[in-house]
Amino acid sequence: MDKTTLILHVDSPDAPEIKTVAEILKNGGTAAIPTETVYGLAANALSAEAAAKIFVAKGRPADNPLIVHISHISQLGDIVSEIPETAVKLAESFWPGPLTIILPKQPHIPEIVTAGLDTVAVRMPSHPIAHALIEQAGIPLAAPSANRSGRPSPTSWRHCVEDLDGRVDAILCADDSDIGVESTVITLATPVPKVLRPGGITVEQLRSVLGEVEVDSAVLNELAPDAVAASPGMKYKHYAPKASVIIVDADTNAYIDFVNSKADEGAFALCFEEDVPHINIPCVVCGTAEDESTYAHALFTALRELDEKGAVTAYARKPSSDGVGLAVYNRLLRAAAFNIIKP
């Protein structure tokens, strides 16, 4: 594949370039976008021939759904053809940002975007670009990760230029995303509402909305290889780097010790900040031990880091599993294709 790719800089929602990139959605074009989560890749969602660019364009498995990105509540009964109270709720709670709610679809939408299923995956993002541009295309965006299928997803425009240039129509370059992980998916067609990929909201707060929540088990574990993804980033491995990524199971010490006795040559600690002055081997850090939200905000550009440092195996300290924690430990968990030790 071997396209001319627009690269367009904007800094506000107002940038004359949103509008180009909403005439080349509307015409069936593809386009990197950011988002407060990560950058997404964009195709009008009614198309299933725009929608198939996407696949191309990653390299990404037909079975694994697409979001459906949209800019205003009242685009939410287009899609789906059941708007429950749960929903609702949810909507009004955590609308526009990082919620991704799974829903039975409206007939019309594409088997390509919901990879056959009966339900379909559907935000709406706060980043004031991406409002803008869905807005001026006028059409609900279908966008995964602005990311070549199976590497770290992007945070940056430059991200997206290294794994898309040439693939793609357009790339919006703004600013980092705010968060650093994909969305949180909770799908309401289960008798009890289940997360099925953590992200930015996290399960306490879903509970705080909704009561019961259930986490479904392949956020922790591998999905069975005959089994149905109905969500993103369940099935496959993910946001992985070239260089070969271990979960170290450890508190700080055993991690500090452990990581000090892998003085091969292209060993890495990916550890938090404080740990840096204690590690006798590279570092590549992923923000502090006090603070989940910056072990997400730096997980992919650090994933990215390895591979320009030239990394062969990075031995990555577990996250907590609580909070946001939750979400970069899933991402952590696939990186590594569940490769974790124990010292």
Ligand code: AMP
Second form
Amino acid sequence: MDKTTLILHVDSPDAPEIKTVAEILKNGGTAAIPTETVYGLAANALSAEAAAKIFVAKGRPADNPLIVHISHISQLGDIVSEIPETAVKLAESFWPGPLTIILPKQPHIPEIVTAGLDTVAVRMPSHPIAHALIEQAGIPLAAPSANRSGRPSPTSWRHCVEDLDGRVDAILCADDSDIGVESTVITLATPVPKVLRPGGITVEQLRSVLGEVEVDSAVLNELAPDAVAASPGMKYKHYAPKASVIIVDADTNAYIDFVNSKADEGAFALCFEEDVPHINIPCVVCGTAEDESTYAHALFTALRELDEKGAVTAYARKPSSDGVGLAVYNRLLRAAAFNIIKP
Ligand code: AMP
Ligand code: MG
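Same protein, different condition: the form predicted on its own was shown, now please give the form predicted together with this ligand.
Then the entire complex follows, led off by the chain already shown.
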């Protein structure tokens, strides 16, 4: 693939460059765009031909469905065939924001978007530039994360350029993604609402609105080789840097002693800011212990930084599973191919 990619920088939802990208998308093109979770790779969700370009640009397996992004609740009825009371409650509480809701699809949503499933994933992003873009395009936008398949998701426009320059029509560059991990995915197509992927909206928040909410066992456990994934994206090796990541399940002192005994070539500590003064191997920082959201914000940039620095092995602090920490732990488990040690 060798396209000319238009790289446009914007700092406000009024920027004229947004119109340029909206036109590209209306005409069936592709663009990487900022959202509050991670950068997304957008195309017209109502066009099979446009959506197919996303799979080619990313090298994404065809059985991994896309999330459809809307800017107004009135668009929902055109995408899903049923809007249960639970969906209304979730939309009122968490949209616009980092929550993706799965419901039965309308027949005209192209099969390629849902990877042949009879359900479709929908989200209304809160990022003002994403919102303005969807409004101006006037169409729902299918958008998975804007990374090459298998790579850490992009939380900066620089990551999009690294992965997609020459492969998409445009990259709309703005600030770093605020949250830093992808949206929470909840299905309402099961008898009890079920979280298929943890993200920016926590399980506790969902339970406060819906009462009973299940969490899919694949969130924290490796799928058996023959199992059918409820969320197809979760079955792939994901978010992985070139270094082999090992999660270290230990308290602060045990972690520090452990990594200090690992002074082999290419060994890095993926550690909290406050650990750095006590560690004598190279460090990449992933936030602070007392606030899971800082780990979420830093995680994907940190995974890419390990590659830039030539890390061979990275010993990662185990995040807490509270709040958005569950999403961090879910991503890190996949980056580490479920490799955890307790020193
Ligand atoms: P990404 O946007 O790259 O974070 O990927 C979208 C995620 O949403 C993937 O993990 C998909 O498996 C999941 N997803 C999208 N549509 C559906 C659906 N209809 N049913 C279950 N999971 C879905
Ligand atoms: Mg992705």
